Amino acid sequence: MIEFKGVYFSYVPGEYVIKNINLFINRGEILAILGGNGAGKTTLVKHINGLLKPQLGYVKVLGMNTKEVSVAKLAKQVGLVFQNPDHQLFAETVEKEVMFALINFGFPPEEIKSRTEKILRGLDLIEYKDRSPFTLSGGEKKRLALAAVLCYDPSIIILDEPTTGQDYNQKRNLAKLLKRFNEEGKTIIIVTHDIEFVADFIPRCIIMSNGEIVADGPSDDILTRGELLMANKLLMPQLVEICYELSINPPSIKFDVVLSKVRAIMKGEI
């Protein structure tokens, strides 16, 4: 689906943003992508809408190399949500933003309009549809970047920090809709920091520390081995720290498997 075959990549000669880079991604699959700032997280999905090329290695995507193919045939298959969404958004209100890869793509009119208004209102924006963009919240925005590749249907949908700005409520939203486009068979790729959205919602993940990935597997794993977390600079898991302060053994993200332990240490059963 998504391969990574000794990659490397520099923005200045002979100093390696990412290095020797092999990671394959199913079809279907929600990955996220950990590590501090400055790790390479950013530069490694750039390479999977082929925004950036491999200078050694290569990188697939559905078969194609990406170094043989345009952005613009694998902008058609690849979604990418930008970290910074007023580098994304330019239309004069809301709802030309979300309309203008649909026309760009060739939809009829009637399915634009059908998938313009579904998007808006699954991501709680069609109140604003007549408004500009940049008078919209920091986190309305990033709905809006969001709705903006989601409304076309791509195979494959990157975020790049997602939760940010984002209550809990809208986090819950997110969730919910990643997981019916995963049920529907696309691959969803998470770049971020949120360790507790990844924890809750995410099955596997990797963490990437100057520019290499470090670890990866399932969340269940990666996400309870403290030194792992505090060696790469990120936080561990609420639950996880519960464990450790108690002493529970293995730790969990679970909280059912967590809440277990406790009554049972109250009960003097452990």
Second form
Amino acid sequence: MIEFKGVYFSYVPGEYVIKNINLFINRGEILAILGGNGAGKTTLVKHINGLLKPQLGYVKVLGMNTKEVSVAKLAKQVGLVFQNPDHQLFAETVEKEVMFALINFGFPPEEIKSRTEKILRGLDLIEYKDRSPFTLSGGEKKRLALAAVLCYDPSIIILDEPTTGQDYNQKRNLAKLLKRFNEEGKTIIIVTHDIEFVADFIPRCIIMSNGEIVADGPSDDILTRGELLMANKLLMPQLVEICYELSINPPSIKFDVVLSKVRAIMKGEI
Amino acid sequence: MAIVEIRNLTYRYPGSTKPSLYNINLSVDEGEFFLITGPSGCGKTTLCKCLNGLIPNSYGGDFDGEVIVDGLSTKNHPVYIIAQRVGLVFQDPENELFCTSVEKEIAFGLENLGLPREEIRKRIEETIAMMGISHLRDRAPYELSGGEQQKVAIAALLAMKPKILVLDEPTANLDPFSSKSVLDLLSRLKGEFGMTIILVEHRLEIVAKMADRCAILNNGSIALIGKPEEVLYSDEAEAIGIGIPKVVRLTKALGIKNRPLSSKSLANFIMVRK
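Give me the form predicted in complex with the partner chain now, not the form predicted alone.
Once more the chain from above appears, this time first in line as the rest of the complex follows.
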């Protein structure tokens, strides 16, 4: 579905920002890419929609080598939601912002109308439909940028830092929405610093450091490895931190598991 | 002694039909670390802009009530006067930094205050030492990491010697390590220099334990205010839907009477009881 094979990329000759990336993502997977500022996360995902092309190795998306197809062709299949919504939003109203891509992709007017309304409702933005995007709060803008991509139904959705400025309810709603899209068969890739969000909602995660993938696996394994996280500028999820403090082995990211272990400690069973 | 006093503040942006802040009453003591949290769109950023006088002076709109900062009412004083007392740090440091070196960035605000050359030099040195950023002095802000940029933005404000630092989600775009180092710095500014810190943050699992008091804003009003443990352990906080830290959820589920805010203090309590 998405395949990276030996991918290298540099903005400045000789200084590789991503190095020897080998990665396989199946259709319908949902995964998070974690790593410190400057680890190469954003550079990596820009290879999936063809905005960047590998200098060594190759990237295949839905069977297409990204070097051989246009960004326009990939864009319809790969929706990328940028980190900073100000870089993406430009329309006069919230509604027009969502309609823009739909018009460009040539959807019929009735369809444009129904899709726009559905997505604005789904993301809790319908009451703002006539407002200028620039009058929205930071968190609301992020949701609008997401709506403007989700509306045209790409089969792969990439979100760069979707949870910044979002409160807990919105994060939970976002997770639910992503789960729904995922169940419809979409592949979802999230670039994030938000360890708690990943621990709560995302089953697979990749850790990047200095342009390389240093770990790739199920979140309930990767996120319980304190040393690995700390070595890569990440912090432990709070539940894992509690496990470490209480020497609970193996640590867990699951609330119920930690709760029962702590209860056992309190009863003197451990 | 209160250094920030907000009385019956109601504010509506120009062109907006309903107020963004409604009847806010709040006082923050000198040297206090005050945390503000709440759902997105609840008025947190608007409140920050009221604290340094950007609202109403630069924004217009309907402003009722009063914000008094270090004895000055923001309605009756221009932003540049208030700004010398209140430093405001935004979410995205990229939008604030524009000079070609860190040193020039710090000098910029001081030059605008019209300070003499020697005083500017002295304050640059003091600020760089205080922030531990001497290695960045000659670097261009745009080539720094997000965490470093945010430290430079804070340094540029601190050089103006404000009594109050207001930070609007300063770590939103930073990785966890950089976030922690910026937040630890805030604790140090309070502890060592007695600064008043007003911090807007969602990531309560990191910041709750650092704050003296905290308020939850909801729909433009203060829904809850008190010590972080009182606020976060209340049932209302859960109903409003802020991100209750796991340590709080776990403690509640365990039926423990103590109200720890960090993994360490929960673990200590359990081990002692055992």
